[in-house]
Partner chain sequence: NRGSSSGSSAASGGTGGGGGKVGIDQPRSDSDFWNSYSKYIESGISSTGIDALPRTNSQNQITQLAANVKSLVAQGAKAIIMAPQDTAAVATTLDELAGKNIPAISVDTRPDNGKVYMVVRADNKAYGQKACKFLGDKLQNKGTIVEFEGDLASINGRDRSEAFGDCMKQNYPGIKVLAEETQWKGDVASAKLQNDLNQGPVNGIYMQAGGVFLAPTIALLQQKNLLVPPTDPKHIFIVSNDGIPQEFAAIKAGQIDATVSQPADLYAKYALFYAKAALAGQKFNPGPTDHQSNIITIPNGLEDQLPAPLVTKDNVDDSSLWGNQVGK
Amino acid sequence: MTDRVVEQDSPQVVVPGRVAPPRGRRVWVARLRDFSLIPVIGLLLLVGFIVSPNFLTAGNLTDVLQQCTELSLLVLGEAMILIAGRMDLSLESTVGVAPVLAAWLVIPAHGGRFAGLGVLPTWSTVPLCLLIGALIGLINGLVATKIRINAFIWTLGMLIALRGLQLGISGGASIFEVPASLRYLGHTAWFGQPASLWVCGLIFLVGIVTLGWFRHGRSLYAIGGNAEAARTAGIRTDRVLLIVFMLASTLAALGGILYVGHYGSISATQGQGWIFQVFAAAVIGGVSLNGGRGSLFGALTGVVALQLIINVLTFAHVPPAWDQMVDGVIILMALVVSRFTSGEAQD
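Structure for the listed sequence, which is one chain, in the form predicted on its own:
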């Protein structure tokens, strides 16, 4: 079997049976891969303008970017988990169940169509939503690191259970009696631009810097490349994975908050089917499903490219029913391209 190459983005952990190429070439290849979708985004902008002159208007591009914010937080969380060699399918359910649970605890039982408990003050809605997300991530992380149940199977079950919890509490109906604090970030503008753009931009900046220049962030690559070698090198793999699962679910809950603020209500199907887009964006952004490879900047460009494709299809009057097929085709094409560019096709 041909030796596999240790990814550049991981710390210098010696992995038996693997040969690392010269560091300079690995840096160049990794950085080139991070920017590989920039020409694609430029081409999509050109195609969109050809399809409709209204595509390149400031209003439409702002709408596209704001739609990216909600999905991008899930992609950021999933990208970190994938880089660490795990998966979390329950993020799409966390987007919906965290706001529903928070609203249920703060909205009173009378005065509206949605009957809540009303046991907590309305100002606590946002912190409570984020806390619920972190708790879901804590459960997933403990199961993955302590009980050692396969994360894919466990989070698939969590996806179904959390979706059922959301439908049970909401009664299968959208919630319109949303506290003002839950609507703020997705509805407010800062310096002439949606607040959600500033929030997501800051979070991605912190994530990119952390994974690129800080030891704890870069340890994700070592864990995803070879967890046993990372543990031997002194990395506390279980603790790192637990933190990553909690961060990812908290980001998913924040994505749910932005979605609620953007549309002014908690949809009964909020987050449903998002996981397909999350994986599509992550994969085309260069994040490996095998772990140890990828970047948050690449994942971000994957989100933008995916939303631009959907927007172009909308202007071209393609029915939305085809969107899921497009996501699937994009994932398949990205996997094939990744297989050859990584050199794994020769194994």
Second form
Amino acid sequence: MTDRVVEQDSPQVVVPGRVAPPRGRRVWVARLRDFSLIPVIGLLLLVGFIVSPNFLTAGNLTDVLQQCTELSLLVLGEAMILIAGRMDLSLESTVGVAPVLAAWLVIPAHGGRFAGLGVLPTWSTVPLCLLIGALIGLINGLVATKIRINAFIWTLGMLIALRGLQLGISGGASIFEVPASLRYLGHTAWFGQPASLWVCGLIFLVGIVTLGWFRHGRSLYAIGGNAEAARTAGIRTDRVLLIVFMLASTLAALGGILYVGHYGSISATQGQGWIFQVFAAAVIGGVSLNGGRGSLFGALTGVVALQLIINVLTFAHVPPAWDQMVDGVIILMALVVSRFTSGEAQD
Amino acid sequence: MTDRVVEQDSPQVVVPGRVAPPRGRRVWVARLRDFSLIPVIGLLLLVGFIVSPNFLTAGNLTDVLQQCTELSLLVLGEAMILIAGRMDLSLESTVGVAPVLAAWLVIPAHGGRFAGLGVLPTWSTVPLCLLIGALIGLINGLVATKIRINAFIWTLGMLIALRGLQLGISGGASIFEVPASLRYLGHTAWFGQPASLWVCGLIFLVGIVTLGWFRHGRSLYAIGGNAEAARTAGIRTDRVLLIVFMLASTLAALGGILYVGHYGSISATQGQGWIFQVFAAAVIGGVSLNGGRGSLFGALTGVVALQLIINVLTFAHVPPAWDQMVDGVIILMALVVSRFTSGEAQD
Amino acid sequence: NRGSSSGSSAASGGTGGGGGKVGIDQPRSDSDFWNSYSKYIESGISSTGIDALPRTNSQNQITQLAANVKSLVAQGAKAIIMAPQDTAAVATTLDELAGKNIPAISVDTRPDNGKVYMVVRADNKAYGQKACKFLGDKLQNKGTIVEFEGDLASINGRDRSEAFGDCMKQNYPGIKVLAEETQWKGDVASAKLQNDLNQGPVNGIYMQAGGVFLAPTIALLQQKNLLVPPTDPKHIFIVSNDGIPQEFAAIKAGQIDATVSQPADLYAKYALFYAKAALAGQKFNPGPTDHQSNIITIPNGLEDQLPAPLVTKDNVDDSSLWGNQVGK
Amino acid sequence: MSADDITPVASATGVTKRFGATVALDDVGLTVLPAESHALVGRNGAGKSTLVSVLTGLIRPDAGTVRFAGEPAPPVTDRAAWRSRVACVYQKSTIIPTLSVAENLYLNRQDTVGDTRGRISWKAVHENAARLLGNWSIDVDPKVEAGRLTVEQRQTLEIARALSFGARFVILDEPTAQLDGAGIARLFERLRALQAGGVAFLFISHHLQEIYEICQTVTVYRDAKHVLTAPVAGLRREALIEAMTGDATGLRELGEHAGAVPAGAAELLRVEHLTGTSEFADVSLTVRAGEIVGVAGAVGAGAVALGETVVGLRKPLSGTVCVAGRPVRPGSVPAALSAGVGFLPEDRHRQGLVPLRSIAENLTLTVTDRLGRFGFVSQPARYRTATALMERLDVKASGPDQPVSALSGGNQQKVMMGRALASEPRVLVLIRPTAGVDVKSKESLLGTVEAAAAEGRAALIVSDELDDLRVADRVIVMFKGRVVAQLPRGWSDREMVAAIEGLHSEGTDSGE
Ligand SMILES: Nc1ncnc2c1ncn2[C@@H]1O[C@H](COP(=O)(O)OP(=O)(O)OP(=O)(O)O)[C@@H](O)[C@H]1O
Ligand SMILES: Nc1ncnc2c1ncn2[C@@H]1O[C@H](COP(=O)(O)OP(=O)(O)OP(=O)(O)O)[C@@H](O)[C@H]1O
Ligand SMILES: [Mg+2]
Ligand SMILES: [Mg+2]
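Following the display of the form predicted on its own, present the structure of the form predicted together with the partner chain.
Time for the whole complex; same chain goes first.
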């Protein structure tokens, strides 16, 4: 973005009156940013506990976590894209369209309520779905890096077009007769806990480690911080961005798969409206919209905090007519708080 | 990848040795940007004419323009904010919440289906509605300039919270019994044409002249182009931004008033989902998401082009299941085209 | 049955015997219809003395519905009333409830899969058919009808569209139907109607949701001077769907001709009735009921098909219609 | 100074300004007399630009007062009043790239041009702008977007704008950093003319010879404190440098190592018939181990483009680049890096630093693959590497963890040099390595280059700063995209300037 370069002279937070704190402190502050939601989560648990005795139970907390799983994969993808200095709004449509397209290619044309093409074997549904996700990411990535259209507006267009594609193929109906393999992950349990929890946990672990300690992961921060500098330092920025877009969309497709298992069918509205939550979670989790800052751990705490807020609100019995408002106000408050804990002035 | 440095378009990347472009040509290109949709609109009119003999009639074209009016006011506001280098997503909620709040304050508590507070006289509904719009803009502006939270994420939160406020007050119902004054503008006709057309025309005229030929209007471009530099040139950037946010929200409230008159009630979903259209219209109309570039005339052609696309699609009888997809794909194509006519590489 | 379940109340689950809390989820708070429903539920709770947990709102999202049901169960609900807007994706939630022997009553929609104790809904196909018959007869099998469909993603909308379309094709082949998808949005409907009017005369309109389409349609027709009495050949016959008070007012004013009353009051009344019955362990059989409806068997349970009367100028003052009781 | 009775055009007394824990100005003062050219010098971070912000009303000092012509300064909110008293060319560009050149010239006063009532007359704006641009011999259409100007043209535009206000006091913060010799000469000519008309200047530069050329008085700041104010005429260069650095050792003469490159030294960089897209054509050169070769050229000569092509930032039309005998894939930075090229880009802000990240991360950005296996980046290894580089380059910072944006300009430039050296390259390509860096830092940076050459590396310095070129064993001079001369060590300034300006006749080409 144009003004980003201009501001590079005072990249820092030109809040007059700030200066680099002495050694050590600074690291601590940077860390603080990633952990700033931990006390908030603690507070939410406490409020929940006060509000209802049924809140602080293993069962409810597992449920809350499982409800996070699908969204968290999108947040993970979006956080990577944001750290690399771009955006992707179309993830919310990918959640729905990837499973629908995969099912359409696999389900036979006759016999069910939903007439697919049946051109591919049933076992291929899951890989197909992920592949479609990757393909969508490839398109977005190519447009962002080669044609160089602003990712925000392009992916906004993709959001509409992909949702339209899903509507067109499914006729707007939820698809119930999906191959069992598509349902497996979101449905089954491993070691007494939902498999989706294990899967997301593992993916986040890999993500956190990669972005924290591996060369390719670190390069996202360099690209988001100053793409031109990253390029002169020999980072293949376009290639990395392409891969990040593809990964994020693939994760969104995986989120779609978990959703299908979790709720039993490919819902016609699967993912619709999620992008608001995705951005809110990433930002209150400390990921900067200007790129170059944030961590996947922070993003994870963002998702969990948002889901806990909703859960606590349910237990607190906010009148139905007002709960969207309360939800919005709490997000706004979280933004203000995270503005000050991160100390980053945003333009 | 490698040719990015030499890429002509990013203004920062100035390579010594590159000679300034020949006189004249460039100016022409800049103009082109503002008028680039005119041929597209011509093409749409032609296609419409071929598709149906009823398309190119004064009646239909007036209808198309009237359907643009409410949206066009939002686009005008958004274009100003974008030119000044910010964003406001909450405009779409202001369209609904401002009339609802105004009606709530005015309509008496008893007698109708919708119980208001009735604390203010009926004549005040319209001014009140505009005032509420201005107030919302004030909040957004203050947050953007003083607390300095990224406008995108903040107004995303506001979008949710304001929509929630509307739901809470209206109970989710459309409000039918609105004061006649609230309905007047969107409903009446002046000199044989809908009043809303005259109003919007006038506002756009004022806007185009202000942004083109007045210092205060020009300062938006300076702020969007390089806020720091604008400040050194003596422009009160924060104040200007504040005013722009307030103006945009007031225009959105006015759009809400036109809507109420046009469609006869305060709809529960008034404005919902519009922000996509607003951004699409502004961007294909040549307004840069990076700030500092674009014109209100261009934005206006953007709205008209979008509405014409929808109109032509209706006349062409695209199957309902596919029209959202077709709509999305056309927007994407428009983005690609405007990327090349504007010649601006976007990051 | 899910491997993972909310364990907190599994132990306390069991065959509901006589009493217990009822959990009620409201599908959305942004429509006239559902807000009326919500009011009837409220008054129904106090008049029947049902022990209801505070209601939740799933904002038209299945994920939210699933989460709400879990929290209701965690709070000790022994019966659940819901109105799943996504009839396919609710299956797992229903399975879970079945696993805990918690009966589920589904209002307005019929879940595709998963056990339900009772579906309480009006027959959406009948809505479409009634509107079709009314319009077809009035237009005498000729002319053009614009149909405002809802959202493709809405099953009730699809049911109405299908029934209306099939009926028209079979019984009134002389009538041309322009089906317009509107995403339940008034401005979209208005714009499309405007286009259709520009393409030639329109003789009838079927709108699938009065709450959304009524005001924009009347406003547009007024602007175009098309709001004329039935005696005028330019008159457009309008059938709406919902049965809200504003539609009744419009019928009385001669602005529209009929509406199909979607019984919000009966939805609430019988949802609570069946919840109570479920807690008492009552069983129902298919067949006619004492309240002019019919219970039919569906693959995953039973469905009580409530009557949905067609309201015209002749019966618009009938005080038994729910729309006439609002605000009284 | 015997001017006690003259009212100064501007004076600052007791000015203190803190940024958090940093004291940027500590009780400093400055007095500029009418028609005086007053130099302000000091090392990077001494507080010069901060004083400029105070003097132009951009920031309010924590303590102290500013007066113009004896009157107290207006409140900081009244920008118009400030602008009527002082005009300024800021160190940071204040050109708005998306607006036309004409509008930039009359920014926020467009409606004062021509006789219009509140409305802007674009015709008048364009006409007046064309006239002004003509005066400054900036040959561009005033309607062109300013973002399309070259860096030099933009700098000239800033200067033209500042001088067009008709203010009696003008501040120029490092105006010459982006200009080539001819541009500087033009600027000085104009300054002298204005000065003769009674305009006073505050002039900031890291090029001390410029101070001697046009200033009468010099003020030195060091570590946010005022050190000295004296007439330029009586002040020896050594004394000035000592005042700036607080160190009596003075500067080492550059280019003194002068050990001739051994005849048998391996040829590490060979460029053959390299032709850029439009910037330069058919350039061939070689650099041997231990050799430093300078490439000089004015703005537009294609020297920078040549450097960027060698490191893969640009793709050439034709020609080859070989490192240690092996051809490098053209147009690929990673290929150049792995072939053993270290690179210091022209603009550290745009192409070099990742401002949010730590010094350590910036220093090791190009060598992450060496800090651990399988892409793993070992933090201890990163710290070790970074600490070693910081010591070697004498980077002043609180530690490798500090964000690089918190460093002063000179230290940031050292980090860039460290990044170029981190990969232990065989060939160093440095583009304007000492831009905006103070004299002391410049010396130490160039010293590093000499040390690297002494270790057996080859270095290519692309620059038009004579000081940079002094360390080179020979200098290749480019003009309008072609090599026009080669000067061995020992050239005189005049000779070099003439060559850079294209006055060197073909015949004097003094190759080996
Ligand atoms: N936004 C709205 N405002 C007013 N009334 C609405 C709105 N949306 C729907 N309705 C009315 O409420 C009734 C039920 O609403 P609902 O949203 O459940 O539609 P539906 O077609 O039943 O959807 P689904 O199939 O998802 O259940 C519909 O008959 C419609 O007339
Ligand atoms: N906005 C700011 N926030 C925090 N610190 C600042 C800010 N502006 C300047 N500083 C600090 O104040 C000190 C003085 O900076 P200043 O820019 O005045 O130096 P300078 O003498 O102009 O240096 P140079 O020669 O590199 O231009 C530096 O340590 C700098 O880091
Ligand atoms: Mg429904
Ligand atoms: Mg400075």
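Residue numbers count along the first chain shown, from 1. Just so we're clear, the structure is a prediction, and the values are computed from it rather than from any experiment. C-alpha atoms forming the largest set that superposes within 1.5 Å between two forms make up the rigid core.
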Task: Yes/no, residue 318 Cα shift of 2 Å or more between the two forms with rigid core fixed - done: yes
Task: between the two forms, how far the Cα of residue 332 shifts once the core is aligned, in Å - done: 4.0
